[in-house]
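Let's start with one chain on its own, the form predicted on its own, as structure tokens.
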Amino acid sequence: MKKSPNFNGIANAYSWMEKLTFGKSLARCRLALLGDLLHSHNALVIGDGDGRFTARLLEANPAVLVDALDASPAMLRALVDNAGIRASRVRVHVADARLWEPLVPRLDLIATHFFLDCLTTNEVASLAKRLRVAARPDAKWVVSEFAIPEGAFGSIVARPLIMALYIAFAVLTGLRVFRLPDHRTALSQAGFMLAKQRRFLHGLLVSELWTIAPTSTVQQP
């Protein structure tokens, strides 16, 4: 098992560094399927940064209760300061998600905006096949992620700037992975189906939903 990257450094600058960057195109990506987000009651955000997704999901959805999952403190100090008066629906656990086993058993809403390209394919797997046994069958799985599409604009453009992304965030924070994981083909062998994409900046950007997928049955990780 790796060592966990240390996202504390980055916490306060989180936002203006995203801003900087892509602008407004990483938050359009993590809210853009909001709207099928909004019968949910118990969630589990992993790794949502300074926690502006948790915030809008609270302020969008009265009834939901979030478990809020990073390995960074600060991060989730930032996360509780941006859920405001709702803070109060939000329960913080500082915890790799590697080793985390889910403290609710029927989850009904898994969200990982940005957060399963920190990962390995093999550690998405296990994760994936932990979340299906804590997962109701109806439970939603709302994915943001960086991709690389097909054709000249994913070998001209897309491979190289994730690349350099992989390399600043190995500076910045100590993450030691450097090339996306096949979230999909982890997720699917989970038992999870890809119900609904979204695709921003060309595809280097997408927002997927994943429902459970009917024929999928419960095993133990």
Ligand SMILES: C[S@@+](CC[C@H](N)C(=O)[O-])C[C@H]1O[C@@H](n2cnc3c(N)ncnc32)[C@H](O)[C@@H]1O
Given for the second form:
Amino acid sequence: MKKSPNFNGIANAYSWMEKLTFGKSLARCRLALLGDLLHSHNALVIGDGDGRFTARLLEANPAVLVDALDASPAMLRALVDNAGIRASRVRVHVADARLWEPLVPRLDLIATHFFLDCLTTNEVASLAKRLRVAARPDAKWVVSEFAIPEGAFGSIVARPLIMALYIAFAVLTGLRVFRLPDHRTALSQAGFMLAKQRRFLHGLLVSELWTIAPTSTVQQP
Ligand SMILES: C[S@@+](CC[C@H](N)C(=O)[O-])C[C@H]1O[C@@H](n2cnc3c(N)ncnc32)[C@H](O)[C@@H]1O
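The form predicted together with the ligand is what I want next, because the block you gave corresponds to the form predicted on its own; please supply it.
The complete assembly is shown below, putting the previous chain first.
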């Protein structure tokens, strides 16, 4: 198991770093499917960084309780700050998601925005199996991710840009992953099913809603 990356040093700068590089596009992608999440009650938000998605979820869905998991205590502090008066509905867990066992087997929402790309395909597969065990049959999993679209834009723009981002995160945080995981295969094999997808920036960003596949049965990881 690799050492956890350390995002503490960039927690305060994270929001403006994002705006300088991608403007409002990442925010648009994260919030694209918020309207589908208004009836969830028990959410697990993994690697939400400074918590801008969590803040909007709490605001939009007054019934939701959030378990926020992150390896970075500084990111979790920023997440609680951003939640403001709604922070009483947030429980934080400082842990490496690659090792974490969900405590409450009643999840009806999982959210991972630009987090699965910190893991390898095998690590996403292992996490997805553990989350499937903890998920209710009506659970949703909302995913935002980078993608390399087919064609010239993918090979000339998206691929080098994503490599540059990985190198920057390797320097800034010690992240030791350098390629996007195949999260779709990992989630499908764990029993999730892609229900909805939206693309941004010519397919460089995707926002996806996954549900439990009708044929899926719980497998112990
Ligand atoms: C690239 S940032 C994404 C932040 C935010 N979700 C967004 O949409 O921009 C990745 C986040 O995941 C956390 N993280 C990375 N690897 C992790 C791991 N193995 N376990 C738990 N958290 C991790 C980092 O601390 C950071 O907060």
